[in-house]
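Just one chain follows, in the form predicted alone, and it is written as structure tokens.
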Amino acid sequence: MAPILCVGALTMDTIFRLDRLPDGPGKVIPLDAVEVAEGMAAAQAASIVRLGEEAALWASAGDDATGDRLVAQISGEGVDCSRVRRVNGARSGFSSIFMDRTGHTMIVPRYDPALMAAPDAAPDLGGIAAVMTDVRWPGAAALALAAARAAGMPAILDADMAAREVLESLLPLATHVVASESAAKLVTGTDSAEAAATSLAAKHDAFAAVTAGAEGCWWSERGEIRHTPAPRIESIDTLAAGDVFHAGFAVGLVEGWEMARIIAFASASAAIKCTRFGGRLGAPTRAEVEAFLAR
């Protein structure tokens, strides 16, 4: 199997699960807490491995102890981290995340600007099956998407919330756009996920899908917009659900499935994750997703 190269964010997240989010200053005792290496691209890569394919990561970390732990954790998931860029003197990215019982979150991230400096060139894509980028490292995302498209392989964009100019610069480079509802509405000026999917598919030479959480996913096929409902589950943690969806999407794409099966698999993967606390640590295995779908 050839790996899927994930490009973008790598952060150390401390996740606190609370009874409810605080409404003012004070000390709050969590119900649970975990520290986990994630960030969009890193969470996608680790989830791809759990779903049965190989993954590699192109991201930036500082040359500090946190960076060492980030690389060790993601490598420990079976992800090839040989392309992770270590930036001298930079502080690795980190976040504090507060979550209530229903999965609503308050996220406080910190990225050293030195980590986000654009690289000089894309890495060698020899032996890579597909490229998937987030929007957190735009310079690298642009290089990787363009290189993948030029090489004739899938160039997948996780179009999550970012500055509009960042989204508009990356969208034309992708062969497959899977956007969050909020980002899709921002960049298209529409007022619904379905309308946003229609607009993205019409404006760009790419497959387009828009995810809308519990409302499901709208996606394009042969000039039509189709809808796949989200599985009905009891959600406790939506953190990294989008990353797990993208992982499932990429796995199905490189394995050559029909699109309806890909979206159903990605949706089920994300749904299972939402029933488990711990961000990307709740990502399911392929066997778990297949059993979920069989039910």
Given for the second form:
2 protein chains.
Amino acid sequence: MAPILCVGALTMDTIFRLDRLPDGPGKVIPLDAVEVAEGMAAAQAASIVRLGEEAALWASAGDDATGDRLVAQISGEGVDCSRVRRVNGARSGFSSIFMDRTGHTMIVPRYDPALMAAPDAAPDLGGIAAVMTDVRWPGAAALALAAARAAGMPAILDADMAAREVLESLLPLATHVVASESAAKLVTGTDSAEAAATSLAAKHDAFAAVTAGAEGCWWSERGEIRHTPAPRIESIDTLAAGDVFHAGFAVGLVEGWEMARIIAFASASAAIKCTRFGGRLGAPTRAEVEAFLAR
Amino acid sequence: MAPILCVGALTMDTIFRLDRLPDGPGKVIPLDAVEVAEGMAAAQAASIVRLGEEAALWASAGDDATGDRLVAQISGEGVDCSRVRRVNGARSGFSSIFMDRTGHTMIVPRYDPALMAAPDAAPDLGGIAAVMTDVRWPGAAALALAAARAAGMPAILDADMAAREVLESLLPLATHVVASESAAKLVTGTDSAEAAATSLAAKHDAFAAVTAGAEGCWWSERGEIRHTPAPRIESIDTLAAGDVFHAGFAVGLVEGWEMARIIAFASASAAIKCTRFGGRLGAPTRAEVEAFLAR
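Please move on to the form predicted in complex with a further copy of the same chain, as the form predicted alone is already shown.
Full complex below, order starting with the chain above.
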């Protein structure tokens, strides 16, 4: 096995599960609460390890105590954090999230702009099997996607909502685009996930998938559009579900599966996550996904 | 100088300043955000030091990383934290707070019940000048107030909102009750701060003050009720304002001032705090309070 390098966000989320979201000032006692190191790339990397492949993380943290805890927690999941950049004098990213019983969230994230500074150089991809980037650290994502393409390995872009310029700068660099429905519609100017997947694949000569939550996933392979329905589950926490989908996608891709199997595996991984509270802490193991798919 | 022993709460608050509170699911980017070790007793102790007296803290934290940071931050304010109890296997208290520009808050606190267990014995009051307790660790508050009374030193109760049984068990032990308006009304069954102060003082044969925010403070001394207006300020953050008031009260009391001066000093201290974001981080120094009063 060779690790998948995940590039992008790393933040400390505090997630409170509430009976319902507050509708004004006041005090609410939570049903549960967890502090979890995540952010898109970090959640993807940790989920890849649970799904049975190796992962490395390239992300930025401050040189503060929160940064120490971020690295310790993600390393504790088995992710290689040796590439994590600690920025002098910067505060590590953090957020607080109030979530109701059905997964609706109020999110307040705090991110030090100093963490966003573009890196000086692309990472060393020696020994890496594939690169997957999010849209939260665009300078690094561009370098890493370009280097992966040049090295002939998969360059996967998690195209979630971001400024249009960010999406447009990264899309041409990817060999595989897995976009959220809202971002895909924004950047293609289409009004359906299906049309967006078709447009992304054609325009960028790449594999393209568009995830639409409970509506499933539309994906385009060699000019043909396909749809994989989402498993029916009772969702209580969709936080990091997209990251778990991407983790499953990357795992299947580096293992050389057929695309239909990859998408089904990614969909099942994300579906299981949605049934569990705690953001990426709810990511399943490979055995759990296989048992789910065998039902 | 001898330290004032503050007994009760110690929690890690993350406070996000928002343009306005969220009115439903979604993401909100904050104007500012701080992580601050506070909780009533801890905020009082830190504020006492800023106001020029010594303070010690008796509170409970978990044996986790958050507990280390709580103790480090409050110690860093100059508070003697040698009495802080670390509870094996418990999680330190924490909360997330969304605050709008005028100080309205949504608060979600998480407190491990294991931290609440009553202590085995009263603390050693050797070298202590006074005891001040909140209502968040009732078993310890009862022991500490009784021990202070027995030792002939001020036994100050910060009677904030709590279960009625908690308030009723602690009130008879205090030599000085400084209550919030809502708690005072609850426990006396009266409908004004003035009536509540009169009732508290008569029933418990103690000094009693009732704070009513911008309405000022009613206090009862030797059967006579007095009112001290609150300074007019533009309030942006009332979090920990009550704690700063209590800190000012305790400082004046151990320095032997006349009660009118004590209440004016406490009111000015709390007023300054309300003009600054960041919970107890906005507590003023003594020089700031004296300058404010000299205006």
